[in-house]
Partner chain sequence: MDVLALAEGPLLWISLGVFAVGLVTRAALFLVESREKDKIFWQHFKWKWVLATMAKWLVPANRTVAKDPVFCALAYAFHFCLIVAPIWCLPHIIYWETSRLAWSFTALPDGLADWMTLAVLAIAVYLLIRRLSSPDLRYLSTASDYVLLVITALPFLTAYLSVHQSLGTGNLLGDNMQLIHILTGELMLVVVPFTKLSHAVLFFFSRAATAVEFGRREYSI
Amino acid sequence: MEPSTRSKAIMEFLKPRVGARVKSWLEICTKCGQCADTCHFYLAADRDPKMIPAAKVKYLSEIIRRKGEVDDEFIQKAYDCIYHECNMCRRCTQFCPFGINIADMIALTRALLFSQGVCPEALRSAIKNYHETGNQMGVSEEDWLDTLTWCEEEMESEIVGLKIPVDKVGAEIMYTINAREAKFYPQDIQEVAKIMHVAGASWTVPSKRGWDDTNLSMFVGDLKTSRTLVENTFARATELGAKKVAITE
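Chain shown above in sequence, structure on its own - the form predicted on its own:
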């Protein structure tokens, strides 16, 4: 992307998101170091000063100061820090004497990078799958239902009469899973089915989009996709008349 085009896109992204609160946070930080020992990246890196949480916000501050005029090298350095040197655990925020929400600013920087097409490939792939199939692993509706049928068949000899109710209207609980279970760990689905059966629970799983309860898009600040995923689950629960939604995540 041409520098002028990038800077315009960056500032258009930041304009509605950088208000008085974020500007205040950036201005009032005194680099006191109180957040340093709260960060496990800092401690694990032998107290490397660049790992201090307050220092990691410099990329957002610099982008704003330069009015979006940053090059590929800067973007790469920001990516390496924001994604690989912080997981937004928020401990630094809890211990900041000024109440500066460092994690929120890291999240904003991640969202900014994502808006410029920069994010971990695994997350990019998961988001693509969310849009195409409604789940992070790209499991089709046919494969999802086949997996549930297979799980039932596998448990027949262990518990007679055990069923995994699909799209049961009026069930008290609509159960959702991490899509990795459907693709790699179906035994987890089986164990839950056993518990529900023995407990005599009124439950069901949806056949359509909404059964994957993960929301990996939030890690890149893709709020539009994050909202869609939540809406999918609530739409299924409403359609089925479920009183509660149970999740595994």
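Structure of the form predicted in complex with the partner chain, given the form predicted on its own:
One chain, no partners, no other molecules: that is all that follows.
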């Protein structure tokens, strides 16, 4: 892509998203340094100044200052910083005298890069899975139901009468999981089933899209996919008339 075309696209992306808050944050930071030792990246890197949260927003401010006119090398540097040097945990914001939300700006930078087609490959494939199957691991509906069935069968031998109620209308709690459980940690599902059963909970698990409560698209700022995922889960809860959605954490 020609740099000028890219800069135009970047500015078009940023224009509606750089609001009053981001602008103020970028401007009023006094570089007081209070955020430095709140960050585990900074502490773990032997107090490397590069890891100070306030330093990590320089890519965003630089992109805005240059009006989007940045080269591939710059984008790569920004990528390394916002993906490899920040967990967006917001601990720095808790200690910032001005309450500057660094993680918000990192997220915006990630979203900007995503809009330019740049994002971690693993997350890109998770997003592809979301679109194809509604869950990050690409588990098909058949496999999902299969997993639930054998989880139930295995547990029945341990607990009398244990059921994993699928799509039970009118249950109080709709339970959703991290799709990794279905693939790698099925015992997690069984443990919850056991607890729910012993507690006598009125619960159910949805069979269709929405049972994966992870939202990895959020990490790259793909808000469109994020929204769809949340909508899926709420659509299932509404269909099943569940009062609460319990997530696996």
